[in-house]
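Only one chain is given next, in structure tokens, and it is the form predicted on its own.
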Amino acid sequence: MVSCSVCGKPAIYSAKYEGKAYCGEHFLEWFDRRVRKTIRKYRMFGSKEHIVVAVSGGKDSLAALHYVKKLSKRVPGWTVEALLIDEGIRGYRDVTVKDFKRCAEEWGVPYRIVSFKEEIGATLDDIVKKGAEAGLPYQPCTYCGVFRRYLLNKAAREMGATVLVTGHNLDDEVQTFMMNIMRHDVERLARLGPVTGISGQEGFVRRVKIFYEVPEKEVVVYSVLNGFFPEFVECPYARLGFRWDLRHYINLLEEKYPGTKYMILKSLLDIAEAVRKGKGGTPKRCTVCGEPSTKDVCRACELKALLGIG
């Protein structure tokens, strides 16, 4: 049986990356003093904020709001709510939503939901569909990945926020990170970061990850500890995306090679400083929504043209 590093009870918990391992009580001590000092080192929040935490249901986004919300009761300056985007995804997405209402409420969160529907003019579900039709080469994770930026950023600003909280994760960033370089998405590897987005410009809520140096794992026994660990729904369309498999592959390495995670992470940092460093750009404004973009054009109105919708 493994012991606890610090007090030598028997340990939930075993840090291969560092050789140690952790009880209940002393793994949440240790998880709280590396995302505060993950916080610290990225200089996320001030002293005044008003944080709309992005929630989706599942685990990784309320650990982050319940951290998050914890946390406000050691700053008086700041205010928490929260967002779900509703991609309107069958037999998954109202499960989900079941388990943020009731944490959210049970928190003291106030929140707003935020469909695809009403917003983008048609449901995860049909555009897919319409995607098909009408002979698209994207996978479903491609619309509801920029149809859900475009909706986080316009609606947090909508709410007054000055910093929008996510709940991804170090692992969530590795398969990101080897995404960009295995398709030469130079240019994108630009916005990668604990704090993201396009600095500076107006209409634009400053994104930052809390967990941004946390493992996937770390962020499971995190909510299982404190009690909140939802109802486990897959994504119909996850195992349909690149990441699925990406994923599988990382985590055999890291199983083999403890700390791998950690090295990319360092690698994706350092490169991701140096394309900004050299692509410069000025941020523009949409011309069709009037949305935050990098191009005359926005991803969201270029797909909703494509597909015929909105």
The other form holds:
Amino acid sequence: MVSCSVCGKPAIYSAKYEGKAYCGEHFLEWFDRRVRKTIRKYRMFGSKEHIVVAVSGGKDSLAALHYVKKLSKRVPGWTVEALLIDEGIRGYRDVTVKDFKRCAEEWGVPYRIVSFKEEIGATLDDIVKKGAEAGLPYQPCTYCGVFRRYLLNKAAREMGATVLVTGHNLDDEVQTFMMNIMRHDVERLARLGPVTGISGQEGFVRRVKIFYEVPEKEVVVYSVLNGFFPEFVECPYARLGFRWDLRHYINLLEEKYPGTKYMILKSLLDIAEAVRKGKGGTPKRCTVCGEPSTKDVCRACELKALLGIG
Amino acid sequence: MKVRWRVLGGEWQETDTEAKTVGELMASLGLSAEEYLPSIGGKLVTEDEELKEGTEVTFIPVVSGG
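Having seen the form predicted on its own, I'd like the form predicted together with its partner chain now, please.
So here's everything in the complex, that chain up top.
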């Protein structure tokens, strides 16, 4: 049996990449210390913030909401709300919405739910059908990602958010970086980082990833130890995306060579900074909807036109 | 040695195994330690946890389905 590197009690988790193990109590201390360090290092919050946490009902975003709500009790100038985007995925989102509402009510967090159907003009299920009928080359995750990011910013701004927190973890970021490399999408690569988006532009809510340096596995441990690990339900479109295969390969490498994910993250930070200097793109406003964009017409309006919706 | 295991939310299965630890069991079942967290009796355990006859292991999926 492995012992906790701090107190010697039986460990519940081994962090192989740093050669240490932790019992439940010391895992939570270690987790908290690292997240607070990330928040400080990237100057994610000020002393006065209206924080909106983007939630899906999955374990990453619930963990982000749980963590921020707990931290906010120590900061009098912070208020916390949650925002859920209902994409309209039958048999999936309805389950996670239930988990989310249960937690939000238990933790006393006010929330807003915004749906694709009302705001974009169609559910994701309908969009996927329309896209196939129109012969568009996109995977469901493309539509979902574009419209979700678009609505998160718009709704968070309407809620008066000064900062938008997402539950993205180390694994998500490493996967996105590798996807951008494999697709030669240098412009998107340049936008990656712990604090993202078209910063400083009016209409854009700054987006921060508090679990940027935390592996996905450790977010699960956090949610299990805090008793809110949600019911496991898989998005029907998840296995169709490039990310599904890629994350498995990265996980195989991490298992064989612990620390691989952190090394990729370090490369990401250096490369993204270097690329930003030359290729960042100038912030603009979309000429169709007026939302912040790096192009004349934002990606959401471009897709809506191709799909004939909205 | 016979042990019982399941992936959280799935059915219990019984396996006759030569694995001495949870990590060896995971390897024999083809479950990546990066993608599943083992627990016994509702508590998380490390991969070095020793197996005994009749041990029941639940694997919690790390990868979210969305």
